[in-house]
Partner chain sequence: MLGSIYAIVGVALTLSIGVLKFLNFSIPGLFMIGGMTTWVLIRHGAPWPIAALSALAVGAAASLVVERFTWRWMRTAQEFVPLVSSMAFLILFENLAVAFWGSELQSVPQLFGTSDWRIANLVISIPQLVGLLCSVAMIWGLSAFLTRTRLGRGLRTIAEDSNTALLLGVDVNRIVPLVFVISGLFAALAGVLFALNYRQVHPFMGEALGLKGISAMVVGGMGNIWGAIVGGLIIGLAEAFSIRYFGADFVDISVYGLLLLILIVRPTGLFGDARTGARA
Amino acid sequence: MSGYLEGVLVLLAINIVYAYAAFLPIAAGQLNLGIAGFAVIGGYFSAFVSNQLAVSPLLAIPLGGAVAGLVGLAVAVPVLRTRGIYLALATFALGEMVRAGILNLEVVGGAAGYPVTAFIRLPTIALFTLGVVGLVWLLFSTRFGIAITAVHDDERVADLMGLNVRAFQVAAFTMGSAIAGIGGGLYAHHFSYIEAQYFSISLSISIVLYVLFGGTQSVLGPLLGATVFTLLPELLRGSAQWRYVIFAAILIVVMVVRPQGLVTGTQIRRLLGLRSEFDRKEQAT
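In the form predicted together with its partner chain, let's see this chain only.
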(Lines of atoms letter the chains of each structure in order from A and count residues from 1; the text may use other names and numbers.)
(Lines give C-alpha, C1' and ligand atoms only; values in the text may rest on other atoms or scores of the structure.)
Protein backbone atom coordinates (compact mmCIF):
# COMPACT_ATOMS: atom_id res chain seq x y z
CA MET A 1 0.00 0.00 0.00
CA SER A 2 1.47 3.32 -1.01
CA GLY A 3 2.07 6.01 1.58
CA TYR A 4 -0.42 8.32 -0.09
CA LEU A 5 -3.16 5.71 -0.07
CA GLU A 6 -2.53 4.87 3.57
CA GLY A 7 -2.58 8.55 4.45
CA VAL A 8 -5.93 9.06 2.74
CA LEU A 9 -7.40 5.95 4.35
CA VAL A 10 -6.21 6.98 7.82
CA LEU A 11 -7.76 10.39 7.33
CA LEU A 12 -10.94 8.72 6.13
CA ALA A 13 -11.08 6.48 9.20
CA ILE A 14 -10.51 9.40 11.57
CA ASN A 15 -13.07 11.54 9.76
CA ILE A 16 -15.62 8.75 10.10
CA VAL A 17 -15.00 8.69 13.85
CA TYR A 18 -15.49 12.49 13.99
CA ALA A 19 -18.64 12.19 11.90
CA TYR A 20 -20.20 9.83 14.45
CA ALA A 21 -19.17 12.22 17.21
CA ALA A 22 -21.25 14.91 15.50
CA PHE A 23 -24.01 12.49 14.53
CA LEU A 24 -25.04 11.48 18.06
CA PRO A 25 -26.06 14.97 19.27
CA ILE A 26 -27.58 15.84 15.88
CA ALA A 27 -29.68 12.67 16.02
CA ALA A 28 -31.04 13.99 19.32
CA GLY A 29 -31.76 17.41 17.81
CA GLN A 30 -28.72 19.25 19.15
CA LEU A 31 -25.82 20.70 17.25
CA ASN A 32 -22.26 20.36 18.56
CA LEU A 33 -20.00 22.94 16.90
CA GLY A 34 -17.09 22.09 19.19
CA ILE A 35 -16.14 18.63 17.91
CA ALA A 36 -12.61 19.88 17.24
CA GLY A 37 -12.40 21.13 20.83
CA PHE A 38 -13.33 17.73 22.23
CA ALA A 39 -10.98 16.05 19.76
CA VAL A 40 -8.14 18.27 20.93
CA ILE A 41 -8.87 17.41 24.57
CA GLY A 42 -8.85 13.69 23.81
CA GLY A 43 -5.80 14.01 21.57
CA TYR A 44 -3.66 15.92 24.02
CA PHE A 45 -4.77 13.92 27.04
CA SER A 46 -4.07 10.56 25.42
CA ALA A 47 -0.76 11.81 24.02
CA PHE A 48 0.24 13.12 27.43
CA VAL A 49 -0.66 9.86 29.15
CA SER A 50 1.11 7.67 26.61
CA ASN A 51 4.19 9.92 26.63
CA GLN A 52 4.56 10.42 30.36
CA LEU A 53 3.33 7.16 31.78
CA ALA A 54 4.37 4.94 28.85
CA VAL A 55 0.84 3.57 28.65
CA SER A 56 -0.05 1.73 25.43
CA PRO A 57 -2.00 3.90 22.94
CA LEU A 58 -4.69 1.22 22.98
CA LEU A 59 -5.45 2.27 26.54
CA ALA A 60 -4.50 5.95 26.30
CA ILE A 61 -6.87 6.71 23.41
CA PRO A 62 -10.07 5.49 25.12
CA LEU A 63 -8.88 7.32 28.24
CA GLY A 64 -8.63 10.54 26.24
CA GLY A 65 -12.12 9.86 24.95
CA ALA A 66 -13.40 9.45 28.50
CA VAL A 67 -11.91 12.79 29.56
CA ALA A 68 -13.45 14.53 26.53
CA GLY A 69 -16.76 12.92 27.43
CA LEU A 70 -16.54 14.24 30.98
CA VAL A 71 -15.92 17.76 29.71
CA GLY A 72 -18.87 17.34 27.36
CA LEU A 73 -21.04 16.27 30.28
CA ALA A 74 -19.95 19.28 32.33
CA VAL A 75 -20.96 21.65 29.51
CA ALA A 76 -24.12 19.89 28.42
CA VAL A 77 -25.80 19.82 31.82
CA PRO A 78 -25.97 23.59 32.40
CA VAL A 79 -26.38 24.65 28.78
CA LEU A 80 -29.06 22.14 27.81
CA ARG A 81 -31.45 23.95 30.13
CA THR A 82 -32.16 26.15 27.14
CA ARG A 83 -33.13 25.02 23.69
CA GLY A 84 -32.21 25.64 20.13
CA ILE A 85 -28.97 27.16 19.03
CA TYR A 86 -27.51 27.98 22.45
CA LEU A 87 -25.81 24.64 22.94
CA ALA A 88 -24.25 24.94 19.49
CA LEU A 89 -22.87 28.36 20.42
CA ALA A 90 -21.62 27.19 23.81
CA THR A 91 -19.79 24.26 22.22
CA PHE A 92 -18.29 26.61 19.69
CA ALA A 93 -17.07 28.91 22.50
CA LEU A 94 -15.72 25.91 24.42
CA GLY A 95 -13.87 24.59 21.37
CA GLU A 96 -12.18 27.91 20.70
CA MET A 97 -11.33 28.34 24.38
CA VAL A 98 -9.80 24.89 24.71
CA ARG A 99 -7.71 25.54 21.63
CA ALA A 100 -6.50 28.90 22.92
CA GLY A 101 -5.85 27.37 26.35
CA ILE A 102 -3.67 24.58 24.96
CA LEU A 103 -1.72 27.06 22.86
CA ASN A 104 -0.66 28.61 26.16
CA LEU A 105 -0.05 25.38 28.02
CA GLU A 106 3.73 24.98 28.07
CA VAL A 107 3.69 21.46 29.54
CA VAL A 108 2.35 20.15 26.20
CA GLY A 109 4.51 22.41 24.05
CA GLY A 110 2.19 25.40 23.67
CA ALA A 111 2.01 26.82 20.17
CA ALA A 112 4.94 24.68 19.01
CA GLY A 113 2.81 21.54 19.14
CA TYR A 114 3.31 18.33 21.06
CA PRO A 115 5.31 15.37 19.70
CA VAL A 116 3.94 11.91 20.45
CA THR A 117 6.32 8.95 20.81
CA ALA A 118 3.91 6.06 20.42
CA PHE A 119 2.83 5.30 16.86
CA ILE A 120 -0.16 3.44 15.51
CA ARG A 121 -0.80 2.43 11.90
CA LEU A 122 -3.83 2.03 9.70
CA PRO A 123 -4.97 -1.41 10.99
CA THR A 124 -5.25 -0.19 14.59
CA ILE A 125 -7.05 2.97 13.49
CA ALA A 126 -9.40 1.00 11.28
CA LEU A 127 -10.15 -1.26 14.22
CA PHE A 128 -11.03 1.71 16.42
CA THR A 129 -13.22 3.13 13.64
CA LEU A 130 -15.02 -0.17 13.21
CA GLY A 131 -15.52 -0.27 16.96
CA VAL A 132 -17.06 3.20 17.01
CA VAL A 133 -19.31 2.53 14.01
CA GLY A 134 -20.38 -0.81 15.46
CA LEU A 135 -21.11 0.73 18.82
CA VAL A 136 -23.26 3.51 17.39
CA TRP A 137 -25.05 1.04 15.13
CA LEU A 138 -25.78 -1.25 18.10
CA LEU A 139 -26.91 1.72 20.15
CA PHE A 140 -29.37 2.72 17.47
CA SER A 141 -30.88 -0.70 17.21
CA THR A 142 -31.87 -0.58 20.88
CA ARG A 143 -34.59 1.34 22.70
CA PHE A 144 -32.05 4.11 23.19
CA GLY A 145 -31.96 4.74 19.43
CA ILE A 146 -35.74 4.83 19.18
CA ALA A 147 -35.90 7.22 22.11
CA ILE A 148 -33.29 9.52 20.56
CA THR A 149 -35.20 9.57 17.29
CA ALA A 150 -38.38 10.40 19.16
CA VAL A 151 -36.67 13.27 20.99
CA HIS A 152 -35.36 14.55 17.67
CA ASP A 153 -38.71 14.36 15.88
CA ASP A 154 -40.79 16.02 18.55
CA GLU A 155 -39.51 16.89 21.99
CA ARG A 156 -42.93 17.62 23.37
CA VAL A 157 -44.48 14.34 22.32
CA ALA A 158 -41.43 12.42 23.53
CA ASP A 159 -41.81 14.16 26.87
CA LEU A 160 -45.49 13.24 27.03
CA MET A 161 -44.62 9.64 26.28
CA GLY A 162 -42.62 9.61 29.49
CA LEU A 163 -39.11 9.94 28.06
CA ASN A 164 -36.66 12.04 30.00
CA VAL A 165 -35.82 14.30 27.07
CA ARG A 166 -32.97 16.16 28.70
CA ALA A 167 -31.29 13.01 29.94
CA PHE A 168 -31.31 11.56 26.43
CA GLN A 169 -29.94 14.77 24.96
CA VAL A 170 -27.20 14.95 27.57
CA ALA A 171 -26.35 11.29 27.04
CA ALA A 172 -26.15 11.63 23.25
CA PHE A 173 -24.06 14.76 23.58
CA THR A 174 -21.67 13.22 26.11
CA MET A 175 -21.15 10.09 24.04
CA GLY A 176 -20.54 12.23 20.99
CA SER A 177 -17.88 14.21 22.87
CA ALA A 178 -16.19 11.00 24.01
CA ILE A 179 -16.10 9.71 20.44
CA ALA A 180 -14.61 13.02 19.29
CA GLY A 181 -11.91 12.57 21.96
CA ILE A 182 -11.12 9.11 20.58
CA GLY A 183 -10.81 10.61 17.10
CA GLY A 184 -8.34 13.17 18.42
CA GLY A 185 -6.33 10.44 20.14
CA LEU A 186 -6.12 8.44 16.90
CA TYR A 187 -4.95 11.53 15.05
CA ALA A 188 -2.25 12.32 17.63
CA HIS A 189 -0.90 8.78 17.70
CA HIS A 190 -0.78 8.31 13.96
CA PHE A 191 0.79 11.60 12.98
CA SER A 192 3.21 11.46 15.94
CA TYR A 193 2.53 15.11 16.48
CA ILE A 194 -0.41 17.19 17.54
CA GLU A 195 -0.88 20.93 17.38
CA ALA A 196 -3.87 22.87 18.60
CA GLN A 197 -4.08 25.17 15.57
CA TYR A 198 -5.26 22.30 13.40
CA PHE A 199 -8.36 21.77 15.56
CA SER A 200 -10.10 24.99 14.61
CA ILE A 201 -13.74 25.86 14.18
CA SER A 202 -13.36 25.13 10.44
CA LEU A 203 -12.67 21.50 11.33
CA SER A 204 -15.73 21.37 13.59
CA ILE A 205 -17.87 22.87 10.87
CA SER A 206 -16.68 20.49 8.18
CA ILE A 207 -17.40 17.55 10.50
CA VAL A 208 -20.95 18.77 11.00
CA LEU A 209 -21.21 19.13 7.23
CA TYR A 210 -20.24 15.45 6.76
CA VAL A 211 -23.23 14.41 8.82
CA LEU A 212 -25.77 16.83 7.40
CA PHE A 213 -24.64 15.97 3.90
CA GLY A 214 -24.81 12.23 4.47
CA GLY A 215 -28.12 12.36 6.27
CA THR A 216 -29.05 12.59 9.92
CA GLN A 217 -31.83 10.06 9.96
CA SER A 218 -29.87 6.86 9.59
CA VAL A 219 -26.69 5.45 11.04
CA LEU A 220 -25.27 5.09 7.52
CA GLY A 221 -25.48 8.84 6.83
CA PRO A 222 -22.32 9.95 8.67
CA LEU A 223 -20.34 7.09 7.12
CA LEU A 224 -21.32 8.12 3.62
CA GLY A 225 -20.92 11.84 4.30
CA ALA A 226 -17.42 11.46 5.76
CA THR A 227 -16.39 9.23 2.86
CA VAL A 228 -17.62 11.64 0.20
CA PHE A 229 -16.12 14.65 1.97
CA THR A 230 -12.72 12.99 2.39
CA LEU A 231 -12.43 11.46 -1.05
CA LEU A 232 -14.11 14.11 -3.23
CA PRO A 233 -11.52 16.86 -2.64
CA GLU A 234 -8.81 14.24 -3.31
CA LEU A 235 -10.45 13.28 -6.61
CA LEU A 236 -10.83 16.95 -7.55
CA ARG A 237 -7.15 17.55 -6.92
CA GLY A 238 -6.61 17.87 -10.67
CA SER A 239 -8.23 21.29 -10.72
CA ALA A 240 -6.06 22.58 -7.87
CA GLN A 241 -7.40 25.90 -6.64
CA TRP A 242 -10.91 25.42 -7.99
CA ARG A 243 -11.51 22.21 -6.13
CA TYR A 244 -13.00 23.78 -3.04
CA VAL A 245 -15.14 26.04 -5.21
CA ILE A 246 -16.54 23.02 -7.06
CA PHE A 247 -16.90 21.20 -3.79
CA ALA A 248 -18.88 24.00 -2.12
CA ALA A 249 -21.06 24.36 -5.21
CA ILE A 250 -21.85 20.62 -5.14
CA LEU A 251 -22.74 20.92 -1.47
CA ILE A 252 -25.13 23.83 -2.08
CA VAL A 253 -26.83 22.07 -4.97
CA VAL A 254 -27.21 18.81 -3.01
CA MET A 255 -28.78 20.74 -0.16
CA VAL A 256 -31.32 22.27 -2.55
CA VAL A 257 -32.13 19.00 -4.28
CA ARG A 258 -31.93 16.70 -1.27
CA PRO A 259 -32.12 18.68 1.97
CA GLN A 260 -32.62 15.59 4.13
CA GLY A 261 -29.13 14.34 3.27
CA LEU A 262 -28.10 11.60 0.88
CA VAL A 263 -29.49 8.59 2.72
CA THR A 264 -32.56 8.28 4.88
CA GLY A 265 -34.00 5.38 6.82
CA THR A 266 -37.08 4.99 4.65
CA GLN A 267 -35.02 4.91 1.52
CA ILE A 268 -32.74 2.17 2.82
CA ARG A 269 -35.66 0.05 3.87
CA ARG A 270 -37.18 0.54 0.44
CA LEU A 271 -33.96 -0.50 -1.26
CA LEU A 272 -33.76 -3.61 0.87
CA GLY A 273 -37.40 -4.38 0.17
CA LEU A 274 -38.23 -4.11 3.85
CA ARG A 275 -41.23 -1.92 4.30
CA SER A 276 -42.37 -1.05 7.73
CA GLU A 277 -46.02 -0.64 8.62
CA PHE A 278 -45.39 3.09 8.90
CA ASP A 279 -44.03 3.47 5.38
CA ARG A 280 -46.96 1.63 3.89
CA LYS A 281 -49.40 3.83 5.70
CA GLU A 282 -47.45 6.88 4.64
CA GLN A 283 -47.66 5.83 1.02
CA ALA A 284 -51.34 5.06 1.27
CA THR A 285 -52.13 8.60 2.36
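Requested next: the structure of the form predicted alone (the form predicted together with its partner chain having been shown above).
Shown below: the chain alone.
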Protein backbone atom coordinates (compact mmCIF):
# COMPACT_ATOMS: atom_id res chain seq x y z
CA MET A 1 0.00 0.00 0.00
CA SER A 2 1.37 3.43 -0.95
CA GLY A 3 2.08 6.01 1.71
CA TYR A 4 -0.49 8.37 0.21
CA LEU A 5 -3.29 5.80 0.28
CA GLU A 6 -2.43 4.76 3.83
CA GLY A 7 -2.45 8.39 4.92
CA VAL A 8 -5.91 8.95 3.42
CA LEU A 9 -7.28 5.81 5.06
CA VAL A 10 -5.81 6.83 8.42
CA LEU A 11 -7.52 10.21 8.21
CA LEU A 12 -10.74 8.49 7.20
CA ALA A 13 -10.59 6.12 10.17
CA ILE A 14 -9.89 8.95 12.64
CA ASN A 15 -12.63 11.13 11.14
CA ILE A 16 -15.10 8.27 11.54
CA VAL A 17 -14.24 8.09 15.24
CA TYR A 18 -14.74 11.85 15.56
CA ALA A 19 -18.06 11.61 13.72
CA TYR A 20 -19.43 9.10 16.22
CA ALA A 21 -18.19 11.29 19.06
CA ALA A 22 -20.44 14.07 17.74
CA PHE A 23 -23.26 11.70 16.79
CA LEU A 24 -24.03 10.51 20.33
CA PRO A 25 -24.90 13.93 21.83
CA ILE A 26 -26.66 14.99 18.61
CA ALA A 27 -28.76 11.82 18.77
CA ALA A 28 -29.85 12.96 22.24
CA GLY A 29 -30.74 16.43 20.98
CA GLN A 30 -27.52 18.16 22.09
CA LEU A 31 -25.22 20.10 19.74
CA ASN A 32 -21.67 19.75 21.05
CA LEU A 33 -19.22 22.20 19.48
CA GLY A 34 -16.49 21.21 21.93
CA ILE A 35 -15.62 17.86 20.33
CA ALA A 36 -12.12 19.08 19.45
CA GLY A 37 -11.56 20.06 23.08
CA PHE A 38 -12.23 16.52 24.30
CA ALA A 39 -10.13 15.12 21.46
CA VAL A 40 -7.15 17.21 22.54
CA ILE A 41 -7.59 16.08 26.16
CA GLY A 42 -7.50 12.43 25.14
CA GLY A 43 -4.66 13.00 22.70
CA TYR A 44 -2.38 14.80 25.14
CA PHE A 45 -3.10 12.49 28.06
CA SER A 46 -2.49 9.33 26.04
CA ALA A 47 0.69 10.84 24.56
CA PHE A 48 1.95 11.86 28.02
CA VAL A 49 1.47 8.46 29.66
CA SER A 50 2.90 6.79 26.57
CA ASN A 51 6.03 8.96 26.70
CA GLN A 52 6.58 9.26 30.44
CA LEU A 53 5.40 5.87 31.68
CA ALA A 54 6.24 3.78 28.59
CA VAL A 55 2.62 2.60 28.41
CA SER A 56 1.65 0.83 25.20
CA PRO A 57 -0.54 2.90 22.86
CA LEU A 58 -3.09 0.06 22.98
CA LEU A 59 -3.63 0.98 26.63
CA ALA A 60 -2.70 4.66 26.57
CA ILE A 61 -5.32 5.56 23.94
CA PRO A 62 -8.28 4.06 25.88
CA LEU A 63 -6.94 5.75 29.02
CA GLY A 64 -6.97 9.07 27.20
CA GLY A 65 -10.55 8.39 26.13
CA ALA A 66 -11.51 7.57 29.72
CA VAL A 67 -10.02 10.85 30.99
CA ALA A 68 -11.83 12.81 28.27
CA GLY A 69 -15.03 11.00 29.26
CA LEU A 70 -14.56 11.91 32.93
CA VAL A 71 -14.05 15.56 31.98
CA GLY A 72 -17.15 15.33 29.81
CA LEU A 73 -19.11 13.90 32.72
CA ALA A 74 -17.90 16.67 35.03
CA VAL A 75 -18.96 19.44 32.66
CA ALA A 76 -22.12 17.77 31.33
CA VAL A 77 -24.10 18.41 34.51
CA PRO A 78 -23.83 22.22 34.42
CA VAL A 79 -23.49 22.63 30.64
CA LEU A 80 -26.54 20.55 29.71
CA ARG A 81 -28.77 22.87 31.71
CA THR A 82 -28.63 25.14 28.67
CA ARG A 83 -30.51 24.57 25.42
CA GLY A 84 -30.16 25.30 21.71
CA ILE A 85 -27.72 27.99 20.70
CA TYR A 86 -26.73 28.57 24.33
CA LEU A 87 -25.58 24.96 24.63
CA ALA A 88 -23.62 25.28 21.38
CA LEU A 89 -21.93 28.44 22.69
CA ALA A 90 -21.17 26.83 26.05
CA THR A 91 -19.52 23.79 24.47
CA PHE A 92 -17.64 26.02 22.02
CA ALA A 93 -16.29 28.06 24.95
CA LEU A 94 -15.35 24.87 26.78
CA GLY A 95 -13.35 23.60 23.83
CA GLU A 96 -11.51 26.89 23.47
CA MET A 97 -10.74 26.98 27.21
CA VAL A 98 -9.22 23.51 27.05
CA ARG A 99 -7.14 24.42 24.01
CA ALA A 100 -5.92 27.66 25.57
CA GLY A 101 -5.06 25.87 28.81
CA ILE A 102 -2.93 23.25 27.05
CA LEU A 103 -1.13 25.96 25.07
CA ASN A 104 0.19 27.25 28.40
CA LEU A 105 1.23 23.87 29.83
CA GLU A 106 5.00 23.65 29.44
CA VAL A 107 5.03 20.05 30.67
CA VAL A 108 3.50 19.02 27.34
CA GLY A 109 5.40 21.48 25.19
CA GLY A 110 3.02 24.45 25.36
CA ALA A 111 2.49 26.19 22.04
CA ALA A 112 5.40 24.28 20.48
CA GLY A 113 3.46 21.01 20.55
CA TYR A 114 4.31 17.64 22.03
CA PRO A 115 6.30 14.90 20.23
CA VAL A 116 5.03 11.35 20.74
CA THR A 117 7.51 8.48 20.82
CA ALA A 118 5.19 5.52 20.21
CA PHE A 119 3.85 5.02 16.71
CA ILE A 120 0.81 3.13 15.43
CA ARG A 121 -0.08 2.26 11.85
CA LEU A 122 -3.30 1.83 9.90
CA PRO A 123 -4.23 -1.70 11.12
CA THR A 124 -4.25 -0.57 14.77
CA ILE A 125 -6.21 2.58 13.96
CA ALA A 126 -8.69 0.57 11.89
CA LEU A 127 -9.15 -1.82 14.80
CA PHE A 128 -10.01 1.04 17.16
CA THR A 129 -12.37 2.53 14.58
CA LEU A 130 -14.19 -0.77 14.08
CA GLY A 131 -14.50 -1.06 17.85
CA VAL A 132 -16.07 2.40 18.11
CA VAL A 133 -18.50 1.75 15.24
CA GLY A 134 -19.43 -1.63 16.70
CA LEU A 135 -19.96 -0.16 20.16
CA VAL A 136 -22.26 2.62 18.96
CA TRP A 137 -24.15 0.21 16.71
CA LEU A 138 -24.61 -2.15 19.66
CA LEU A 139 -25.79 0.67 21.92
CA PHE A 140 -28.45 1.72 19.44
CA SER A 141 -29.62 -1.87 19.13
CA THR A 142 -30.60 -1.84 22.82
CA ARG A 143 -33.13 0.06 24.91
CA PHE A 144 -30.54 2.80 25.31
CA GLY A 145 -30.79 3.66 21.62
CA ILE A 146 -34.60 3.66 21.74
CA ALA A 147 -34.53 5.94 24.78
CA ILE A 148 -32.02 8.33 23.16
CA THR A 149 -34.21 8.54 20.06
CA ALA A 150 -37.26 9.27 22.20
CA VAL A 151 -35.38 12.03 24.06
CA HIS A 152 -34.27 13.55 20.77
CA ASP A 153 -37.78 13.50 19.29
CA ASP A 154 -39.59 15.03 22.28
CA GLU A 155 -38.13 15.50 25.75
CA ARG A 156 -41.50 16.12 27.40
CA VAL A 157 -43.08 12.98 25.99
CA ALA A 158 -39.99 10.96 26.94
CA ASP A 159 -40.24 12.32 30.48
CA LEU A 160 -43.93 11.40 30.65
CA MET A 161 -43.00 7.88 29.54
CA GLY A 162 -40.83 7.58 32.65
CA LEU A 163 -37.43 8.12 31.03
CA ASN A 164 -34.79 10.01 32.96
CA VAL A 165 -34.14 12.54 30.17
CA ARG A 166 -31.24 14.28 31.86
CA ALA A 167 -29.46 11.03 32.69
CA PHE A 168 -29.62 9.86 29.07
CA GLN A 169 -28.38 13.22 27.81
CA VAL A 170 -25.47 13.19 30.26
CA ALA A 171 -24.64 9.59 29.28
CA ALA A 172 -24.64 10.44 25.56
CA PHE A 173 -22.50 13.54 26.13
CA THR A 174 -20.02 11.60 28.29
CA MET A 175 -19.65 8.70 25.86
CA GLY A 176 -19.24 11.12 22.97
CA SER A 177 -16.46 12.89 24.90
CA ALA A 178 -14.70 9.58 25.57
CA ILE A 179 -14.85 8.59 21.89
CA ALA A 180 -13.47 12.00 20.92
CA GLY A 181 -10.58 11.40 23.34
CA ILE A 182 -9.85 8.08 21.63
CA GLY A 183 -9.78 9.87 18.27
CA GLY A 184 -7.28 12.37 19.64
CA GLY A 185 -5.08 9.56 20.92
CA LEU A 186 -5.12 7.84 17.54
CA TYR A 187 -4.12 11.10 15.86
CA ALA A 188 -1.25 11.73 18.29
CA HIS A 189 0.22 8.23 18.07
CA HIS A 190 0.05 7.99 14.30
CA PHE A 191 1.51 11.38 13.46
CA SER A 192 3.99 11.13 16.38
CA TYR A 193 3.16 14.71 17.30
CA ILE A 194 0.26 16.66 18.71
CA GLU A 195 -0.36 20.40 18.97
CA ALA A 196 -3.36 22.12 20.48
CA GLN A 197 -3.70 24.60 17.60
CA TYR A 198 -4.94 21.82 15.33
CA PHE A 199 -7.92 21.11 17.60
CA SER A 200 -9.74 24.38 16.94
CA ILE A 201 -13.41 25.27 16.53
CA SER A 202 -13.09 24.65 12.78
CA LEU A 203 -12.36 20.99 13.50
CA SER A 204 -15.41 20.74 15.78
CA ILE A 205 -17.64 22.32 13.12
CA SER A 206 -16.29 19.95 10.46
CA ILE A 207 -17.01 16.96 12.70
CA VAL A 208 -20.57 18.11 13.31
CA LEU A 209 -21.01 18.53 9.55
CA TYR A 210 -20.00 14.89 9.06
CA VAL A 211 -23.01 13.87 11.14
CA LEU A 212 -25.48 16.37 9.67
CA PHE A 213 -24.47 15.47 6.13
CA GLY A 214 -24.62 11.72 6.69
CA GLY A 215 -27.83 11.83 8.72
CA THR A 216 -28.64 12.05 12.41
CA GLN A 217 -31.40 9.42 12.35
CA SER A 218 -29.22 6.39 11.68
CA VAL A 219 -26.00 4.95 13.09
CA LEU A 220 -24.81 4.60 9.49
CA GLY A 221 -25.08 8.37 8.90
CA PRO A 222 -21.81 9.46 10.61
CA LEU A 223 -19.90 6.73 8.76
CA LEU A 224 -21.16 7.93 5.38
CA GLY A 225 -20.72 11.61 6.24
CA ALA A 226 -17.11 11.19 7.38
CA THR A 227 -16.34 9.08 4.31
CA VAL A 228 -17.69 11.69 1.89
CA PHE A 229 -15.95 14.59 3.64
CA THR A 230 -12.63 12.73 3.69
CA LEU A 231 -12.56 11.02 0.30
CA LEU A 232 -14.42 13.44 -1.99
CA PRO A 233 -11.79 16.24 -1.76
CA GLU A 234 -9.11 13.65 -2.57
CA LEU A 235 -11.07 12.39 -5.58
CA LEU A 236 -11.34 15.99 -6.78
CA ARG A 237 -7.62 16.63 -6.31
CA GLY A 238 -7.13 16.68 -10.08
CA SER A 239 -9.23 19.88 -10.23
CA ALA A 240 -6.41 21.73 -8.46
CA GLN A 241 -7.58 25.00 -6.89
CA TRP A 242 -11.19 24.38 -7.96
CA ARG A 243 -11.62 21.18 -5.98
CA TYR A 244 -12.93 22.87 -2.83
CA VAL A 245 -15.32 25.00 -4.88
CA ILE A 246 -16.67 21.87 -6.55
CA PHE A 247 -16.75 20.06 -3.19
CA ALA A 248 -18.74 22.89 -1.58
CA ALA A 249 -21.15 23.01 -4.52
CA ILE A 250 -21.77 19.27 -4.26
CA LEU A 251 -22.46 19.57 -0.52
CA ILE A 252 -24.91 22.42 -1.07
CA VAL A 253 -26.81 20.50 -3.73
CA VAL A 254 -27.00 17.35 -1.59
CA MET A 255 -28.21 19.25 1.47
CA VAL A 256 -30.88 21.03 -0.60
CA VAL A 257 -32.10 17.73 -2.03
CA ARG A 258 -31.58 15.73 1.18
CA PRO A 259 -31.88 18.12 4.17
CA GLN A 260 -32.36 15.12 6.49
CA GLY A 261 -28.95 13.75 5.46
CA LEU A 262 -27.81 10.99 3.14
CA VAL A 263 -29.49 8.21 5.06
CA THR A 264 -32.41 7.93 7.49
CA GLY A 265 -33.63 5.28 9.87
CA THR A 266 -36.59 4.43 7.61
CA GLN A 267 -34.26 3.77 4.67
CA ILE A 268 -32.12 1.44 6.76
CA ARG A 269 -35.16 -0.51 7.94
CA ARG A 270 -36.37 -0.88 4.36
CA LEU A 271 -32.97 -2.04 3.18
CA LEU A 272 -32.94 -4.64 5.93
CA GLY A 273 -36.54 -5.62 5.28
CA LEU A 274 -37.59 -4.39 8.72
CA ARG A 275 -40.47 -2.14 7.73
CA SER A 276 -42.56 -0.68 10.50
CA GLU A 277 -46.33 -1.02 10.70
CA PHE A 278 -46.63 2.56 9.50
CA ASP A 279 -44.50 1.80 6.45
CA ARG A 280 -46.68 -1.20 5.57
CA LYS A 281 -49.88 0.79 5.93
CA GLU A 282 -48.42 3.60 3.84
CA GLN A 283 -47.49 1.14 1.09
CA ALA A 284 -50.94 -0.51 1.25
CA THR A 285 -52.66 2.84 0.64
